[in-house]
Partner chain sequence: MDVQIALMLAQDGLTNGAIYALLALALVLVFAVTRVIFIPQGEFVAYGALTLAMMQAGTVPATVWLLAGMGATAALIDGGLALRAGQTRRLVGVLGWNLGYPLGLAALLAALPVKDMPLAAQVLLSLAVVVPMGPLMYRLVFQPIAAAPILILLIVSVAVHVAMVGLGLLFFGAEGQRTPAFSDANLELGPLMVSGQTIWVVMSSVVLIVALYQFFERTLYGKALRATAINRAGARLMGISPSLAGKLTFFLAALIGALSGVLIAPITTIYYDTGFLIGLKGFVAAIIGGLASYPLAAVGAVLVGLLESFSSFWASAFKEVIVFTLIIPVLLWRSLTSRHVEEEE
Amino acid sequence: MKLKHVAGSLLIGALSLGVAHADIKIGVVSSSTGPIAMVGIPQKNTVPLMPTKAGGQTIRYIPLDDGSDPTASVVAVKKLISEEKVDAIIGPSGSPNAMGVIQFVAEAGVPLLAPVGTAAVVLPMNDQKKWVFKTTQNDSLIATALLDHMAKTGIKTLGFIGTADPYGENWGKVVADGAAKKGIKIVADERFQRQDTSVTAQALKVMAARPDAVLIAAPGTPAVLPQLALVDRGYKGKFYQTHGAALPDFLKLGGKKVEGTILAASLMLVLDQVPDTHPSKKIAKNYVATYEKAYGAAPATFGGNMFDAGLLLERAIPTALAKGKPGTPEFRSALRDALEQTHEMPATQGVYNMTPADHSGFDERGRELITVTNGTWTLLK
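With the form predicted alone in mind, show the structure of this chain by itself.
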């Protein structure tokens, strides 16, 4: 009996120890295959580089590929919630994919860190979106920089071409509102699908309107297509792009036809050109160096969005652990609350200051005005 009592005590002690030191499980959904793989691949590659410890606990990442399919994103998120019992989810890579999973993470009470472009995942804030945190700059922050430059350089008329999805639609709304305030008239407003191989019709309509400049709002390599179509048809006006075009393949695919393009994006594109005093420079340089060592090439900024999600969780986890154990609703809720209280946290994309109303948290330190010069990114001063 005494032996049984000791054995039982040891078993209870072992189980208690297992609970106390349970891994924090983070689900990751990225599009490492399919139409938006250029966004998803650097995000998938970044997962092994993210923090693996926080608050004395081990962080375990569970990565899944949704193949760029919004329906597959929902399946993956449901699997992570119901089968893996994750404490948080990072992803998906695409804006439509992220919009489609918000309902399910909110119902489960699982924080979602979305490395996507559209601000629609966090705005307008409501009971569902309060579970979502965004690790890219909101459209309005980027749009303000672009529209300010247009106004200063005498742009009076603007053509707009965006993707026919939440990314392009939200950009269309933000630009329409901002342009009106700057006295810039939008004379053409066109949409296209990410998987389209031709945008001839849209390009011809924009050409017919004769705008002083054209703004293209598309994430990843699809951002190149409208610009090439316009250049090939003789358009001579100015080109602007969103932070969705901030990847090496934009330069490779566009070649000389994207020379002079202006965009606003994170400092990662021009790290060697920003002052050493920038609070994010050291962090971004370390991330880029680690990524290059692992994969032999520099990451697109989309990878930085994934890395920042890991840093945000690393910062929030110790606070959440004081209110609940990993794997419990109490911990997940406390993790959400801790993320919302993030203050002055520098990361690869800028400095995060979250509030109940702002789950992106960037200010002007999260963007740089950049142009393409001789096939490379150049800080526009």
Given for the second form:
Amino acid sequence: MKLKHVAGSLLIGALSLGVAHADIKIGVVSSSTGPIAMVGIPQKNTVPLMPTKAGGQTIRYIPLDDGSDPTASVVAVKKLISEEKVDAIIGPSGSPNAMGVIQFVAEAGVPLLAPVGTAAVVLPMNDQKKWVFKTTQNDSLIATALLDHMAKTGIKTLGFIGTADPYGENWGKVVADGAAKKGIKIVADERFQRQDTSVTAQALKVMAARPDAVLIAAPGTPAVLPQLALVDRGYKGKFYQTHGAALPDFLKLGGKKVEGTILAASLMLVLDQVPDTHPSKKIAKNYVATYEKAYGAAPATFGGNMFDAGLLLERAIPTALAKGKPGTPEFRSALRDALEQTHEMPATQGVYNMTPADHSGFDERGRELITVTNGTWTLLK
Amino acid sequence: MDVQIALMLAQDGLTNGAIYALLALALVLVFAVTRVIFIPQGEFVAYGALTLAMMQAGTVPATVWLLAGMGATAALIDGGLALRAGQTRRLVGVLGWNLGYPLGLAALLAALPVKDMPLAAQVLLSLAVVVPMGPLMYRLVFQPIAAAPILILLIVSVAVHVAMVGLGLLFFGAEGQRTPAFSDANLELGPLMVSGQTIWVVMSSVVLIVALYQFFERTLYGKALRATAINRAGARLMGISPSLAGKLTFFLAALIGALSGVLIAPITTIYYDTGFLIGLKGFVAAIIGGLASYPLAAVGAVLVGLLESFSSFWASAFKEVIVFTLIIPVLLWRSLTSRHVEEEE
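What would you give as the form predicted together with the partner chain, now that the form predicted alone is on the page?
Below: every chain and molecule of the assembly, starting with the one above.
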């Protein structure tokens, strides 16, 4: 009886010892299949390139695919929390997917690093959202840059075409707010679907309103279609695109017809043109180079958002290790606190300065004004 | 809204309507002959367009390997059957079509400078890759359950659709593609600028519809298909093989789908999953025709195209809602005017 007892406690001791030496487990949820796969694939591809050591501990990533389905994201997150007992989660890829999982990560006290577009995951800040950190520029940061440029170049009326999804809707709101402040009038506000075979009708409606410029807000290659429709109908005004269009395929699909388009995005598109003094240049260049080596193609910005989440964790983990062991609530809570104190950390997208109120943490170093000249991205000076 | 805008919208609606009409015809045909509600019809649109885009990018399209895989499986099944029956001559035919053709095509694609060939040749090659998947799909998936109730056929059809979309993502990637236009000519009709591609789409649809009509009226195979559609058991008694009718139907459906894809790829960006939505709108049109009438389905398709175009103009955020809501009054009207016939035995 006594022997059994001793053996039992020895076993428990051995087990807890095992836990103490366990790796830091990071769950990754991305949408590498389904409608937003174009966002999720570069993110999934980035996982093997992320830091594998921090504070002397090994980081182990557990990637899951949610098929772009918000319900599947919740299932994946619950599985990561209850079965894998992860210390933090990176993902999901889509805005609605991320909105759906906030409640569950907050209940379990697991920090979530969301590489999604919508600012709604961290704003307005509350008790649940304090567990969420966002590794993309807020739409308003990008929009301000575009609207400033419009105001400076004397644009008075603006047409807006956005996708009929959270990305387009949020941009519609942000632009309407910002444009009013700059005295720019929005004369047309249209929506289209990613899979639409024709946006001629929307283009005609926008043209009938005769705006000085048109802003198109769509994630990925769908951003090309409205612009081509307008050009084909003979629209001569200026085109603005959001950071959603910041990917190589935009040029491939658009060809000569997207010449002169202006967009604001992270420096990843124009790495060679930004000055060496930019704190993000070296990191972004390294990331792009390793990605190209592994997959034979340059990553879309979405991959960079994922990579930054890895860098943020790498920076925060040593601080958190001092307060608790991986796998414990103390460690996760300390990790959250450490992430919130991230100060002047350069990454691929810009420089992060988190505060309790701002869990995205970008400033103007996280955006560049870029234009298309002779079929290549050029830094606008 | 002035007359010019209305005309442009009408032109846009007609162009899309022409494509929906083709797909609606294929859906009606497949349903009439095999009782399959052919959800994967749209996938052939995407496969056709993206196979062409891959050729133009200078790579051997991955779809040819799918074709080879399907062929190998069919060869295994049919070859085994022929071997057991001791029909060596049939065995040669089975192996030649199911194994020799895809592999020969793959070799051809790898050897030829496909990227620099004229557009017409590229289009023919992509059709040669995608279209045989139709009959092979029938042989592998639907022929073994040809006698199953409509509901089971529908469920299997959904499964095939999901599988094809998944494979499409694997083959073509998540980003969209475009192909160059067949002709850069622009035609001025009064206040309207009509692009060459638009004319191509509308003309091809008309030609294809006329050709299908001739096929069903004038040729033996066409008449056999019509006979099967009217009465399966009766046609079988007259010596028309149901599996041949099925394969022929799926061949036509795949041809129509892939051709539609090739036609619209220069007008819009095609994604691996674009086909579903296009197919669904063809389906709405086919429903207007009661899944039985070709002319009504074609009229319905033009209606869907026009409705889509005008509703995008007035309320772009609600476009899909408006188009798909159309199905409710149509179903109401049909259930009130037509006598209900129980098909399931």
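Bear in mind that the values here come from a model prediction, so they are computed numbers and not experimental data. Positions refer to the first chain, counted from 1. Rigid core: the largest C-alpha set superposing within 1.5 Å between the two forms.
The chain divides into two rigid parts for the movement between these two forms; residue 85 belongs to the part that does not contain residue 263.
Hinge motion between these two forms is captured by two rigid parts, the smaller swinging by 9° against the larger on C-alpha superposition.
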